[in-house]
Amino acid sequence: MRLVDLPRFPLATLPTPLDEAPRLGAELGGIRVLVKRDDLTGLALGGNKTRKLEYLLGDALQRGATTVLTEGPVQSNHCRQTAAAAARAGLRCVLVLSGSELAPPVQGNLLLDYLFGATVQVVRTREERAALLAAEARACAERGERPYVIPTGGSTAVGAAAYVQATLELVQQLVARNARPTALYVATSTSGGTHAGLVLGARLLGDPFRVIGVAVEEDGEAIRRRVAALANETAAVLGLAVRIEDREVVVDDRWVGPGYGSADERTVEAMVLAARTEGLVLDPVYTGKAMAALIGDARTGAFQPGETVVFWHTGGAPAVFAHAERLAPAFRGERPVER
């Protein structure tokens, strides 16, 4: 099957912009930084999952689904965008979320989940989350609904195919600018869908740049294996005679910090620098860590002045508001004093 033959439900505003970041580049030794703005995909305050959901909901609708079910952390960007996409498609949405609190504050992505009309259930662990998701899907089927289960992050071969298409979109924009980047930075995790699509897309286009996946959780080797496997599954779905080996997938796991969902000083500093040079809003879970990697590499001489790098902005702005306590110390001395 070719990419154009996959069923697709339009959700995103495409192509997303490829923005110059000259002030950030100047701060990093005079390199050229281009930002691929998938935070501006349009649906539900944007994000990379919207591209995947176009293909996932296309598949769901073709199969006659009436209910979409998915899972993620309480502040999941994927779940927020899935809830909005289901509302747009007229489907019921069930979200199974996990977090340290069973009654978490209704803020950030969780607030939007409720706003979009999703049925939300919260458990404490990933294991409980997976079990409850399966149970909810069975219950839907028993009631006569037609459930369509989307795994964490929308990371299936169908979802990853969206980022094969996105790679072509990016390369067309690069050609129009006569830009030849040597590296592309993107946040990656054990779900790996965006990273896998970009790796496969780059391979199909002759590897015009090095795709650097910046891990946002521990176990870079597991992420590497997952990304390679998913890239190969996606190639098979698209009928492509391409194979990605584990060793060809680049995963930089030096920027994880305290762990998934937690930011260290390097991530917070990257968020502040991106905001104050380019007005970019990054989040402490994904894009802040990916930007910290780009900044760290630039500062240690990985790039020559004038060299071009791409930062793939995957979104996540709503989650920023759920991390106010972690970010507030960065502004100590700048906030007005109560009189």
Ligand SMILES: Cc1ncc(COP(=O)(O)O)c(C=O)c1O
Contents of the next structure:
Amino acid sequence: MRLVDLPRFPLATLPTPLDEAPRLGAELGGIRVLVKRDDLTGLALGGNKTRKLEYLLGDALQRGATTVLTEGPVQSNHCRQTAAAAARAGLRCVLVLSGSELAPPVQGNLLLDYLFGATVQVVRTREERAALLAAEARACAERGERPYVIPTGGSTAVGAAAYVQATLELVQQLVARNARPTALYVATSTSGGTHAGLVLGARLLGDPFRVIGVAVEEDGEAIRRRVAALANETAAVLGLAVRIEDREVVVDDRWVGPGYGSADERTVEAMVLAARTEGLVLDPVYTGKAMAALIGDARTGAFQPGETVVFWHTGGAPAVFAHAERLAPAFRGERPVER
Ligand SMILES: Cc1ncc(COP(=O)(O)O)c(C=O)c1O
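Starting from the form predicted alone above, please write out the structure of the form predicted together with this ligand.
To see the whole picture, the full complex is given below, headed by that same chain.
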């Protein structure tokens, strides 16, 4: 199906701004940094999932769904945005979350999940989460509801198609201001839909820049394979004769730090630098790591002065509050942020 024919439920305020970040660029040796503000997509404190959910809920509504079900970690941005999107569409929302505590602190994204009226269940492991999600979907169907299950991160071909559209949006903005970036940085994961859509979108436009997916969890190779596979699946759904090879997908896995959900000093420093030069809120799980990669590359001479790079801000701000204990000392300057 052509991109323009995919059913779409309007949720996002588009186009998102493409902001200059001159003070950050000056700190990084005089490069030009452009920030694609998908933290401002407009739904429930913003983030990359809004774009995917436009297509996912479009699909759900076309199939007559009455209930959307999805899964993720306790502080999932995707789950928070799904809960809000379901509210907007008048659908019931069931979230199956996993984390080390069965009664996690109700704050950040989890607090908002409840605010949007989602039914929330918490389990310990990803395996239990997948099993419970399937059981919940069956129970919905038995009660006469029409369940629509959205996998982790909304990263289906339909969800990733949103980031093909988003690439077109970015390139239009770049053309309008005659900007020619050499690289684009975006946080990526084993869900991979954002990265896959951007890789496919860039390919369709002749690869105008390198799309650098910055891994937020271990196993860069698995992410690379997943992103290529999902990009190809998306191309097939959109009827495009394009093939992305695994080796063409760039995944930088040097910035993961202690693992998914944990920020090291480089990530915290990136959050502090972006905040204090540009007033940007990055998060410790995704965007802080992506910015740490951009900063690290700039400091090791990857770019010439005047060169343009794009930072794709994918949102995630509510998680900042859930990490207050770890972050507060660094923000208050009690502990130096190591370089
Ligand atoms: C703030 C943020 N950035 C990036 C990502 C990664 O996006 P994807 O699931 O498309 O790989 C997520 C996923 O939850 C996210 O919440």
